[in-house]
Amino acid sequence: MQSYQLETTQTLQYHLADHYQIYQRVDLQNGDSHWQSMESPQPVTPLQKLPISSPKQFFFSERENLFSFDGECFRETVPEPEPFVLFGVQSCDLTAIAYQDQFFAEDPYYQARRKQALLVGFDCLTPCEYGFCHTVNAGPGVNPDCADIILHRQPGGDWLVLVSSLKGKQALRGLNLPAADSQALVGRDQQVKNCIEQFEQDPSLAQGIDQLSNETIDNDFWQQLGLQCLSCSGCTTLCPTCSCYGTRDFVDDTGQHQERFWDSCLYESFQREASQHNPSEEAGARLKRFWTHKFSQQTVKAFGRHGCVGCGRCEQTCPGVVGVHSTMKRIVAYQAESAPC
């Protein structure tokens, strides 16, 4: 990787503005964040807490046409944006988007988008408050196949640039910007060990992960489980690597069309089929489907990893305290319960 020094983001976004449309994340008076578009870029400041949804909505969208049929002619609706930067995005959600494009490998609906961005990534410097993106090997610090331009904060502020990708350095060309010496990354190396050695340790995770790994955990804990469950799919909507859909058909003044739209395993009707039967009609079913999916080795040999990136966000909005953390300790507690004396 070239690596380069930099005195403040803003010289690197001035020039990406030029050729591409800047979304950043942007700090609200609640202490909270989002994504937005940026006519005139900000500084970056240091993150506080994850921006409360992910960068999914910018390729896999939240509604979008498929195609539509005219009377005569069927013609697919596939997105031609411009190029854009996602500037700052956090190792977790860079890895879900990296998990997310082996998922939407062949979809062409997303990869027009994807095609279209450039990432910048984040090293993460602080834990986030439900983080926990080292312990399932998505951070804190970028991973460089995920990210075309990696920035990382010194000590001192100024920033570290790395160019991880053919992408990262074209967008780079026009910008003379002064190398790093070999001291500045022994440095960040030394920094993002000091962030995981920041982590809140908790062993409940890797424990329940393992189980949930071996698929060792019986009925009868997903169905006490499920009684707190409230089908909300207020974590599917937030969890950067849930990729469910929906499709539907409509018509309106032009003609026939057919859309697709976020969906949740977590809903009661996600499942029921044309006779009504319906194999995970019970909640506790729902949510067995929903963590082994995420951490069963079938999805580690599909993905190469596990299909939780360690942000959080579950934990954060789940109304019924069935998230990642609270769900990780109860598999261990019923599990040490259950055991044989």
The other form holds:
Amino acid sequence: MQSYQLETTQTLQYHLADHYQIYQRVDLQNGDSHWQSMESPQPVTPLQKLPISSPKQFFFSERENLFSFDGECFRETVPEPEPFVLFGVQSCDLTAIAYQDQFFAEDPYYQARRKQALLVGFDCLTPCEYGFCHTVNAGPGVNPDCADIILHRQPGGDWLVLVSSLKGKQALRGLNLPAADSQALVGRDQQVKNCIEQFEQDPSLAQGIDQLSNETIDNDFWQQLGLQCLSCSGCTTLCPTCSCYGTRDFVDDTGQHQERFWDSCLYESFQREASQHNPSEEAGARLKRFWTHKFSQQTVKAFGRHGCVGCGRCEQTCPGVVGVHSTMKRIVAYQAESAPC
Amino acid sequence: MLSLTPMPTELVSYYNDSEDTRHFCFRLLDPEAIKKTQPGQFFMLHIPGIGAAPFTFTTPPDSRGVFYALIKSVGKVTRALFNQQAGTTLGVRGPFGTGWPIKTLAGQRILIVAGGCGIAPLVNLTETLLQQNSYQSLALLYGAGSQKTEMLKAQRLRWQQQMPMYTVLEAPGQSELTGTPVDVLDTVLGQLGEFPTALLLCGPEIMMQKMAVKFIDKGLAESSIWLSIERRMHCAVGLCGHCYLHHSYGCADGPTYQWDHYQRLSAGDTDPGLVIPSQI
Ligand SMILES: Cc1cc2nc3c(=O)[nH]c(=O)nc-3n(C[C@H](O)[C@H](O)[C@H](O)COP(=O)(O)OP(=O)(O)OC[C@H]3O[C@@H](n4cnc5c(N)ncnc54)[C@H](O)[C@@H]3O)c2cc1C
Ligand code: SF4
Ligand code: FES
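Can I get the form predicted in complex with its partner chain as well, since the one above is the form predicted alone?
And the full complex, kicking off with our chain again.
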């Protein structure tokens, strides 16, 4: 991995802006932040709070046309976006993009956007409120496999730039940055380690994940948990790895179309069939599926990792108490209670 | 890269086949679009501007791209299909899913049990088995509500010349056997003489559950039972998530499952609607 020193991120942003549409995180007054397209790049602020929406929609669009029909022919409506850069994505969301890259490997709509994107990652240096990325191997330092370029803020305010892909290397062409020394890399490791140490210890996370992967939790637990799920889809919408979608056909002046839109496996009607048979009528059954799917051994086998990247958004948004921290705590308590003395 | 865009397909003709059900003939405008299918595989039928739904090939596409499907009108897409005129262009994607284990069935005493519209995925299988004639014996037990809802009368009459056929109707007095396939199983087995070595099921999930459990109790190995399940489907390629059965996607790993596999998968789901064998 090549590494360089950078005084201010704007040097890099302006360089990239020549070739890419720039998107970056913009802080809102309420302390939240969101992803926005920038006319001119703005200075990057340290991450206070994870943006409530992940960059998932840049690739797996919240709503998009799949094909159109003109009465004779069906035409695939694959998007053709200009090259763009997501500037300053944290490691958990980058890990989620890498996960979805696998899931949507054969999806032409996802890949049409993905191939146009350059991912510039930011190492997190302080834990965010609900995050537990280090427990699920998704941060806080950016995994080089998940980004094209990694930026790391050094104690003096300068930046270490790591180039982690060919695309990243090509994007930096023409920008003559001084090389970083090996001490800078040691410094990065140390800062990331310090950050990990600052995370609040929550042993129920690792224990709960274990129980979920071994699928040892009985149905009574899920029935109880289901009582507190409002089937609102807040968690599945914000979750950067959730990928379920529904389809809808519609007609307009230009013809007949089919679109897809984010759906939620936690909706009561998600699996309901025309006969009204519904294999997952109970909220508990749906929660079981949601959580075992995130943490099952099958997922690890298929994707090389858990389907959760520890962003904590589900906990943050859940109006009930079935987000990740709450669920794990309850799993551990339930299993302790029902364990034979 | 996979495609979610349908291939233009002509609705050639149809005929009524019992109340609310029609046998449709379609033609792929590009006959090469679907080359090879296995009995039990399905396609997605798109009615432009309305929606899409999965249906099984009762006869797979021939060299002209002509194929058939038996379709019951139950909701939005199927009702819209019933309102289409012959000659209309619709869309088709496929073939999808896993078919019946044809090779494994060679040399076996096969019993097929179908309930209602569940006979659709078994039509092409029955025709293929009859044609190959590599089984030891083959019989069909078909259950329907009444004479009005019985399907495929013509085909079943033809099959009857070549294999034992049992029809059971729920409406009293309309057939020799009354009730559901589960109710009359012992009678049918008595008449069959030899106990089957392979059981193939398609129909309401609860019927398939009960039937499988009865056979397992009578000594048939779990791995000798196969079933085709219904699940809601939107993409048919393992992406949209709708058809899940625990860790499996019905559209890709199914809709045909070996009973023991299906059983393990459904035991993983908390579904009070599904009857776990020990509770029957
Ligand atoms: C693998 C497979 C093979 C099938 N083969 C046949 C067949 O050969 N003949 C036949 O008559 N029926 C078959 N079905 C059932 C058929 O797909 C449904 O009857 C049909 O989807 C109902 O759609 P609808 O719009 O009329 O009903 P609605 O209730 O209005 O359904 C609305 C939408 O929900 C979805 N949906 C609802 N029920 C189902 C369901 N059971 N399966 C999948 N999606 C559903 C569809 O996307 C549909 O467009 C099969 C189902 C599966 C899964
Ligand atoms: S399950 Fe929750 S914590 Fe895990 S990635 Fe999804 S939203 Fe984040
Ligand atoms: S129908 Fe979409 S995943 Fe199976």
